[in-house]
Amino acid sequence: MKDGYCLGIESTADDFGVGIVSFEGEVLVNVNDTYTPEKGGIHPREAARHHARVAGKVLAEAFRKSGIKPKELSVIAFSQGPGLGPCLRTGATAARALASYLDLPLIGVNHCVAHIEIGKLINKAEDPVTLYVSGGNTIVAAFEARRYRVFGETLDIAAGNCIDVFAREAGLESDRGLPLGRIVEERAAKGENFIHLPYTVKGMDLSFSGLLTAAITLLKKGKYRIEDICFSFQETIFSMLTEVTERALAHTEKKEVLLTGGVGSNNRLKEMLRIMAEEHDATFHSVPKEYALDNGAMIAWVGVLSYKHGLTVPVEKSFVKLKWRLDEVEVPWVDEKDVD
């Protein structure tokens, strides 16, 4: 297949991102614009309005920074799901318009697959057990029989959402504009006393709602330092995540662990997973923040992989899939022989 470039559009939640990646896996550009609500969590329709407003600007910036002209593109990819409906539809509309105008193939990408594949590309990882943990997803996955199989996942809320809700309840919003998880991490680093909180691992799955309720109850009682609550809260969540990841690693006997997603930028979580991986003689990989957060480059890279295997979608059938599970997607570019 001749050399070429794929433009990817990410719009599953609060980020509108555009990336351009070569067919050889070189990331030429990765531009992002994030919707920030005035208060509370993401409001899907407001986020979608933000995406529609900034789409033209972000696309123009991507072309300018990459030095690539639209006519040099070979394929257009977009995040088809899972995600928030209004946000997904906004990105899909932009991708369809580009593909139609430039007469290029269109590819719908599974957002979760994209997080795994960009992590593998950046780290040159071959066959990892992946912990993907973000505001909207908490999944432990590994490749088996043409798909990324889910070995464990959250049964209620995602770990990132759990941390964000706790931080807002604790009044930890910062004038510095830091992510809430980062603020909790900073406070946790100053904690000294561990307070026991609900630790809920059910088989290979996790539940965070009871932990969240208990932590908020502690806040309201006012008996403990906020630093100690943050320390205990964060330590409990990450211990649960590490346990399930370790069990998947032991079961699959793979030799790599990959951490990705927005929560993956937390240094304490990295430390716990690194120690666990070393105990199993496995290599630990973490994804740089630029690629761990939602971004267009990861969509573009899976667009390249999909295009090379003929996985395009007609514009008229490119409906978004709000609940598109990771383990529903075949990934023929992963060679069975290379991961045995």
The other form holds:
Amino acid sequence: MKDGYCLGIESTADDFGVGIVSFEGEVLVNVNDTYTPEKGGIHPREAARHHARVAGKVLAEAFRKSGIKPKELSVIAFSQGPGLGPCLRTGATAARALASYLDLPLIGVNHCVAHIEIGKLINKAEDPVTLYVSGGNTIVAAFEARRYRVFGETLDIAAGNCIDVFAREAGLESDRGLPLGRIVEERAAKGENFIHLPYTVKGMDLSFSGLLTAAITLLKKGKYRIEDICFSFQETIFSMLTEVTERALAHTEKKEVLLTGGVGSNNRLKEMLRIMAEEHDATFHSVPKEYALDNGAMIAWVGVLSYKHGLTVPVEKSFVKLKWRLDEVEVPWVDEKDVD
Ligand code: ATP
Ligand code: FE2
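Please give the other form, namely the form predicted together with adenosine-5'-triphosphate, since only the form predicted alone has been shown so far.
Full complex below, order starting with the chain above.
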């Protein structure tokens, strides 16, 4: 296949990102513009309005920084799901317009597959068990029989969301523009006393809502130091995540663990997973923030992989899929023979 470039658009939630990646896997540019709500969590329609407003600017910046001209592109990819409807539709509209205008094939990319594939590319990992843990997702997945199988996931809220709601209740909202999880991490590092909190692993799945309620109740009692509550809260969440990842690793007998998503930048979580991986003679990989948070390059890279396998989608069938599960997606570029 001749050389080429894929432009990828990410817009599942609060980020509007554009990446351009070569067919060989070189990331030429990865530009992002994040919608920040004035207060509280994401409002999907406001986020979508933000994306529509910045789309032209982010695309222009991607072309300028990469030095790639629109006519040098070979394919356009966009995050087709899962995600928030209005946000997904805004990115899809931009991608369809570009593909039609430039007369290029279009690829609909699964956001969760993209997190795994960019993590593998950046780390040169081959066949990891992946823990993808962010504001909206908590998934333990690994490749088995043509797909990324979900070995464990949250039954209610995502771990990042759990941390964010707790942090807001604790009044930890920052004036320094740091993510809430990072502020909880700083407080937790100063914690000394462990307070018992609900630890809920059901089979291979996780539940965080009881733990969240219990942690908020502790806050309201006013009896404990915030540092100790943050410490206990983090230790409990991360132990649950590590347990499920460990069981997936033991079951699949894979030799790599990959940590990605916003919560994956937490040093304590990295430490726990690294120790666990070493105990299983597995290599631990974490993904740098630029590629662990939502980004356009991951969509462009899966655009390349998909394009090489003919997985294009006609514009009239490129509707977004709000609940598109990771394990519904065939990933023919992962070779069964290589991973056995
Ligand atoms: P997705 O669509 O993948 O769910 P998202 O935008 O909701 O994406 P990310 O941007 O990947 O999520 O991650 C944001 C989450 O990561 C927030 O919940 C934030 O508090 C958490 N986070 C960021 N830094 C840290 C940290 N150091 N420790 C723990 N959590 C963190
Ligand atoms: Fe994501």
